[in-house]
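Only one chain is shown below, in structure tokens, and it's the form predicted on its own.
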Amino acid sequence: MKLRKITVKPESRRHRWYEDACGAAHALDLIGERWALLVMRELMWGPKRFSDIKAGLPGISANILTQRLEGLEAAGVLVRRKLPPPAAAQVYELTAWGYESEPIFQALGRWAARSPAHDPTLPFSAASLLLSLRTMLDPLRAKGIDARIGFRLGVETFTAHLADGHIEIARGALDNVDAIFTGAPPVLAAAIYGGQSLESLEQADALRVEGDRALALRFMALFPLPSKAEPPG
């Protein structure tokens, strides 16, 4: 059976790297520019302003951040609306299909934790850390718990939802928490990755908890890095 031969228009093709009908192929067409994923990655917890998404990425210029949101706006990945007055600011959203990436960030995740060259202490945003509390949790060790733990990190305040063997989080409001941190986000992804005692991060007033303090600290004993890689040789 010989194959149809598809012409395709200039225009639709202006963007394409790699020419290669792979689906993988064509997620890097789509998303594979530098700073993409990271962009996705700071609105996978709600919509945010071009300022807030900037703060995130310490590291992009606003010219590199605006043709970034223009590109995933393009291939449908995010939207910009603007809020209802008083608020009236524009503000850039993942579309339905946007919010289903985000496996891919955990299987990102998972395998670069392995990496000996991974360095933990470069910037981590919140979205990085709620990102990795999703993709490390350990569902053995969170059988049986049914619990709600907020997070004010910085400016932005969350509450996550453990039960059985699950995580959810969502941005907003802590209401009827078990258990609250606040401190910055590197801050509480050394407390819960890193080996840093609760209680010496409390003393240097970097980290603080409210609430039900033995649940905390089982909730940061939850997120178990995996091994890392063998070098070669």
Contents of the next structure:
Protein chains: 2
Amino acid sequence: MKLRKITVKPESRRHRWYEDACGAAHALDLIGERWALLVMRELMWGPKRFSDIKAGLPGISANILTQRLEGLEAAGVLVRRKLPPPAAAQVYELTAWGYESEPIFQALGRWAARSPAHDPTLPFSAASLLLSLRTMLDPLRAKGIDARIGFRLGVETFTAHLADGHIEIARGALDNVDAIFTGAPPVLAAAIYGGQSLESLEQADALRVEGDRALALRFMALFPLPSKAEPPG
Amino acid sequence: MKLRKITVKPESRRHRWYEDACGAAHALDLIGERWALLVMRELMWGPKRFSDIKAGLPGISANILTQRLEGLEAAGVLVRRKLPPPAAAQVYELTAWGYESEPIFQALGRWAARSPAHDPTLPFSAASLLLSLRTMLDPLRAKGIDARIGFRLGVETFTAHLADGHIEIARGALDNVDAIFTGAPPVLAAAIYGGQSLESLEQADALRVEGDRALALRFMALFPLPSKAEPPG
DNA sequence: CTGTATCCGTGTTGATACTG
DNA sequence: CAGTATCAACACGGATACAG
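Rather than the form predicted on its own that you just supplied, could I have the structure of the form predicted in complex with a further copy of the same chain?
Once more the chain from above appears, this time first in line as the rest of the complex follows.
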């Protein structure tokens, strides 16, 4: 054998692909690398800057985030845009097709919610908490409620609009809301999913509710978790 | 350095977790490693042996498959069982919770079907082709058809039961079917998704149809692919 | 302050060869 | 058939250093 070590250009070594026509395999070729899906999750509520993405992803390092953003841009999942002055910041934004990935998060989230090993006390980003609300809403319980709920999660604010057993969520200024939750995402998660009482969280000064308190309490009960899967054996 | 090679116990071999309470992140902790989901895909139609799993996964190496099977077993996604004599073979089988992962494949497959980069000419395993049928069935087109279709894909046989705009698929002997397709999975894929005419594939001796030919032709048209996503810019 | 590029230690992955 | 052992290549993450 002559060609012992061809000097392969680093860029030509692209990637490891599954050689498989299966749609799921192709999806994993595009977004199956470590962190890729979580980067997309952080962008599900609108464009973000590099460091805001990074802030929602505890443990990712800057170079890895750069690589993922490049890869996702090449795949057509997101684009990088320059905001017009005066903001003049660079942001990353999902393409229309990128936003269509939401059912993937829902399927993963619903399935993982039944995992015996799921630990809900870990850090929770605002993006993922809101995604989980859309995933876990019980349409039957929400039937008949028409209301707007605001969230102040750290520096970000969101408005959820409940109507017809359906929930719409948008990032942005809180206008015309009937109730507002203010607190860190894990605290709100403890209230909605962890069965923590609103009073105890308020007394610990971890969560605050303004506006229609009865509505807020009703809202917190709209997101039942599924039962855990049986461990085998 | 004294401790050149500490004999680390294999179980202490933690892998890298996302420290994130998000359900999707936890799902990726469990099944996000390379090959893990595709191993599950191969088991979606029932228990399989090591080498049959491997055969459906072009490119996986034996040691990686071993590791994934161990990991998935530890996660509670599958169990290993010893078949009773005379078969007496070891097989891997999804747990009930493991089977519940099908929506993940559907979400991934549906999303990837709109990828501009999807190449349907790559190898296609029987398991993934049948999974794609369940994903892509158009209930409206299937309305009013009540029929049983058999598939001989290599050594495996499957029966699909169409009723009420819904499809059920099971591996096993072909009993009481109205039509049978015989051929390699990529060929059947070309017929159903690639727009290849049945006649041309039969003339090339790549596909054979027995039984109700009109039904077979109707069946082939029940699985429309979505349009491709626009490349950005 | 925001993002990118580079080095480096470590752990993961994968091809090949080998064993029960 | 069902894996294990070995080794090389690579990906990850941390820590910088650097550029606008």
